[in-house]
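The data below hold one chain only, encoded as structure tokens and taken in the form predicted on its own.
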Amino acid sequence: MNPILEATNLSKTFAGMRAVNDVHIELYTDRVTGIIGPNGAGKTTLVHLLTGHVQPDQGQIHFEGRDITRLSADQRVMGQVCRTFQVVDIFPRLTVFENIQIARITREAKNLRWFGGAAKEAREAVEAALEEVGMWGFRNRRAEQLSHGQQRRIDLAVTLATDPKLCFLDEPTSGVSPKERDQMLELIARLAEAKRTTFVLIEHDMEVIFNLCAHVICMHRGAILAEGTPDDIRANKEIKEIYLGEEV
């Protein structure tokens, strides 16, 4: 099976600083990634630069045997290579439908014309997106007065319907209860099931990423240090030295 993106010789420099340091990734359809290390190990910069927000020093990236590798990041979103931040990125005055419904409408580079033809093309996205997170209910309420567990799930169901073939999830979990951390899990590895997007988390919670990633990757000093199944990282001596201790 060939993978859905690969990345070759990647690096980055920031003011003299190797941030990124000659990566080599492979993403399959097949499974869900997890991307983890500890704090400045890389992680986040390596997504700015798969999903377009940084462009590299060096090294090729293709997706789906194209080389994106200077697209910008609303040219991969339009190729459907698209990410989730740690911060919710929501309009919160705006309702939930309204919310989903500009990122559909851009998507398709169409004026975001609330009453236009524009509009109504959305509005089967955008249905077919608070459906598949659970959201329908609250179509209509302003995403400020939902918990911050829904608004995770409002900036997901936002990043569905732009029809992602590959989707980066930048802490998913972070900030919300137990309860809506479990809903969150279920909620991903039902759509991850679902086959229509190939999932890839970057987390800090060993559990989640035990739990939900049937692959994951390992970043240590802008490198990857180790990449395997959840057993083969728990079972690294490495990784427990400079990273997860007690937690494998």
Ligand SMILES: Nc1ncnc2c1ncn2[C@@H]1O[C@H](COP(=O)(O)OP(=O)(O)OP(=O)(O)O)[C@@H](O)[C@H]1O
Second form
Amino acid sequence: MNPILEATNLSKTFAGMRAVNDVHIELYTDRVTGIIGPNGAGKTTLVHLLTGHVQPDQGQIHFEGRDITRLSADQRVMGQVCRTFQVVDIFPRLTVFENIQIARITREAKNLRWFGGAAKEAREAVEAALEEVGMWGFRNRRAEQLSHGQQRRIDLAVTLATDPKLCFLDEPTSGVSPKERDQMLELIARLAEAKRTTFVLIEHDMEVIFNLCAHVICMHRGAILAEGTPDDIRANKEIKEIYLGEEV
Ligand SMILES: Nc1ncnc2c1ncn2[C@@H]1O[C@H](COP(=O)(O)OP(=O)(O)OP(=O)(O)O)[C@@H](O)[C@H]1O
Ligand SMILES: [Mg+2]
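Can I have the other form now, the form predicted in complex with this ligand, not the form predicted on its own?
Let us now look at the entire complex, which starts with that chain.
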């Protein structure tokens, strides 16, 4: 099987500091990949690079065999590489429905497909995304009226409404209550099981990663320190040392 995304020799320096250092990564559609690593390891920067939010200093990114290295984030969304952000990124004064609609309409407009049946198709995609994340009943609420966990689900629906093939989730449970966290994790597991999209999950909680991901990549100081199955990662001495004192 070919990887859906492959990046080679990827590097990014900020003010003389290598946030991502010569990374080679392959992502496959048949598994959820987890990215772990201590604060500042370069996880978010790597996702920024792969999704076009930051341009690399060096390296190539291929998606479904095509070179997307120089494509913008919007162009990548059209090519169906999407992500949610570490911090919730929705419009607080708009309704839940409008938040998701905007993402879909933006995609259609940029595709120059805002004609004919596209409007109906877009509405259906928004409705489907709302159903998928269990937020249909909240569609007319303003986003600001929702709990943080619900806003995170809207964030996910925004991404799903663009029909991603590959979807990066940057700490999707950070800052939410334990109950909402469990609901979010169940939701991700269900969507992954249904092959809705290929997820790549960044998380600090090892148990979450080990439960959800068949393949785990550990970053440290901008580089990939190790990768493998959850069992491989659990047994890795270097990783244990990095997380000194933490249960792995
Ligand atoms: N825009 C930026 N300008 C300058 N430095 C940056 C920028 N973005 C990230 N960095 C630096 O790059 C390094 C990697 O940061 P990054 O946010 O990718 O880490 P992370 O693994 O996502 O950490 P966390 O677990 O805290 O989210 C850090 O030292 C950070 O300070
Ligand atoms: Mg981060």
